[in-house]
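As a starting point, one isolated chain is supplied in structure tokens, in the form predicted on its own.
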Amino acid sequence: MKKSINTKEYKSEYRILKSPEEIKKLHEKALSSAYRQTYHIQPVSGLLNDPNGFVYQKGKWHLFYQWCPWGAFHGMKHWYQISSDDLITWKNKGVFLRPNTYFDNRGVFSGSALVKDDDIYLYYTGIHGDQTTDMMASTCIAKLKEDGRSQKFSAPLFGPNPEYTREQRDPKILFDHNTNKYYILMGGQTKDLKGCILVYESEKHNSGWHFKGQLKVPGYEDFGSMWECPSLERISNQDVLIFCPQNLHLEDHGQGTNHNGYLIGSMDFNTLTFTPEGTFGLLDFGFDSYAAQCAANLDDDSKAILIAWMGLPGGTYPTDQEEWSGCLTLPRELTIRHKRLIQRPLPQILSLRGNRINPGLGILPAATEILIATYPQDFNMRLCCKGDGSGGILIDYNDKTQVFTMDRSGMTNRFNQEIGEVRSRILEHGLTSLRIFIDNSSIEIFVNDGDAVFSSRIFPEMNEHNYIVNECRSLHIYEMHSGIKESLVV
């Protein structure tokens, strides 16, 4: 996910963006791509990865993404800001954080947001160093001013903990009403190379931070080599610990080793223990989902709002050749059902529905929503296939084994094959419905009203916009309108 620097790359990849003119040609090149998304957040140029600082305040949603302006590689990271009134239509606001101080001169990495006294504070990992020294990570803070500009604090809140490796990043800020204190969760790694979460504590949100200790998670002492993007959410009186374990093989997730997942349980900040009440669950069973972030400052604690990077650390994608890469998932509503997280598209997505498409045509618009109700029997369909029904994405459900499978090996453009091209999930209650969102270069499949989600990048050729489906109870297809304004704002 994070990339080290060598001297040869420094001048080209590791420089600060100063004006729109520097990326105007890259922006225009990206806009000409056949794989430019219609209603998903994507970069104005270069590479987008982690969503950051997701927060609601005064009727407005603010979201930032980690961004390298210069191309489809992990070079000098900035924070780019977008905003929305409804979580569906988004406006570009421009660069919010640039790597222009001594403590973040090698990159502004991921973080989170807090609303305090009607002000928004952003907590992020600043990377410091020069061309000849190793990078050092510090936890930094900035403020979103009333005029929309950023105001960085003059010094970091704290530096790296020497008792752990240098893999310390992605601060998640939160306030605990039981202890009446603020906490920052940090993704970390022990010196024996095991993933963990480091916890810092303070009575103030902007000063006085000290190391509280390593979070104890019974049963997960040896669970991957690094835990990135930690988060703690409170949903329906239950605590949900979200994190991304790396270098870990999980059943039914192919050969992939980087995961987006969660534990439901209870958090005790006095003992610094998160006690799971079940096993680790995947947030997404698709090929491309990572670095999930939940919105801060929601009034309704019966749910959370989540968005994630539709990509993977170390992944490569066909648009890399066009010098841009990355997009975010649709925002989703998180609730708990049967001790499991349920993800549903937001109701507001209905505002993007356009014309209803005749299913008999067998052709899909590039930006599409599909609603399917199934019979209690085997089911299969092909999406983005050729006119003769060959290739494309195979979606299959075996009613006897209750296994739901997605196979994208039939696509002409195949990529990241080393992590496998088949993903599956056992559906304990059978298959009843599918809600599928296809954009120009992505697909998100919501199974059984959010019981499972499969998010993946896809890159269909011109002759791969057909579909076939076996018997089902009902099938509705809608064209989707644009939700993104593609203006170049820096």
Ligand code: FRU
Second form
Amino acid sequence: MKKSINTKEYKSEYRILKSPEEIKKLHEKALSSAYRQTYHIQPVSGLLNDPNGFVYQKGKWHLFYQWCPWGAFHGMKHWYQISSDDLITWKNKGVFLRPNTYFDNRGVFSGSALVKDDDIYLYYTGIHGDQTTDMMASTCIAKLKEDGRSQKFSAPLFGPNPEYTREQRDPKILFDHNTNKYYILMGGQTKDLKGCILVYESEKHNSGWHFKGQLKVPGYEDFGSMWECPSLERISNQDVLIFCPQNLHLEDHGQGTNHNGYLIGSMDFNTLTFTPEGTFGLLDFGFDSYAAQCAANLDDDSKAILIAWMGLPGGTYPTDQEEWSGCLTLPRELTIRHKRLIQRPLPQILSLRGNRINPGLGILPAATEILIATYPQDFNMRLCCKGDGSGGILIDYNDKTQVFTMDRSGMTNRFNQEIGEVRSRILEHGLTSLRIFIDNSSIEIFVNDGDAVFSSRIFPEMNEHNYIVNECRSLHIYEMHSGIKESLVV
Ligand code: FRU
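Next up, can you give the form predicted in complex with ligand FRU of this protein, since the form predicted on its own came first?
Every component of the complex follows; first up is the chain already shown.
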């Protein structure tokens, strides 16, 4: 978080959106982009980052995202609202939270949702700053009213904790049935610059909050310099702690230093300890995935529904030139198998399946689903390559070493090269199947029925829509219909 604001920057990037007219041109420019997605959530203009306030209630899915209307940069953050009946087709609803109070005059940062007595409450970080004081993060609350608008509470639930650095944000609200209390987990940083989670407790969801302490996570006391977007999910009677450690090198994640991962284990709010039963696992093995959030208020304890930002802090993308950036991943169903999180596309994504494409053609539609069953042997394919089979994304599996690799260095448009262009993962049980979703500027590869996912942005040129594949048991390709209507609702 930057310390103070310089006047020029404040005026251009840090202003509140008041009317659609202000972004009409930016919106039209974004619409004319060759890289506009057809079935992924993307911003009407400017930059999208974290999903926020994801919640299910009475047959409706509510979702919000971090949004800077003014361009492809992390300027003044608003919460933009979208909603869906099926998690596949989404409607733009407009700005939900504007940075228009003392406590959030420099941005409405990420947060989560809670359903209480049929009402939906949103918990978020308000960032206050002015030309003289340092940034201050407060934990704030708003209600989603019947008419779909927001009603902010006049005062924050609590302010910054002086025992930690200013890096405190992203409240995750939850209710614990053992202690019968509410908890808020906050991403934080100790004064000796170690990432951590701060835990607040209350008997009521909307008042009486106090600092309970720092979450103990044995073995993870020195694991990155800041933990963003913490979350705690209960899936099939196991606790899953999800967070984004920063400034950390992980062996299986290239040269990137920002990660989104999880620990499976057990949570005890009395002792404030999360005891991991295993090691930190990455949620996604691709290049662009961060700030994942699970939907609150599901009535099924055997799974969670997760969605993430298909982007990275500090990343730059080719559409930055067109003054827009960012999209979300497909929502996924999360389950646990053999102490590992399994991520599968939702069954209802089938409703977007269009015509079957003849695999003999060697050409991919811009929005497509590919299903492959492999033989127990080496496998490789190139996607989004040129007509002569060169370039593109190389997908390779070496049966001897069991290493599965995705390499995007063959694409004409290369970006974020400093974090590496190759990602791999060992498949202990070999490669059996791939389910791949390509949209105009993204690819999500589900390996072995959700055992690993590789999500990445890609920006193919006009001549990069071919593919080649070596021997496989079966190959099906479908065109995908559009799931999301573009409409400038502000
Ligand atoms: C993660 C993050 C959050 C913060 C938000 C600001 O990408 O940095 O920690 O609340 O983005 O947009």
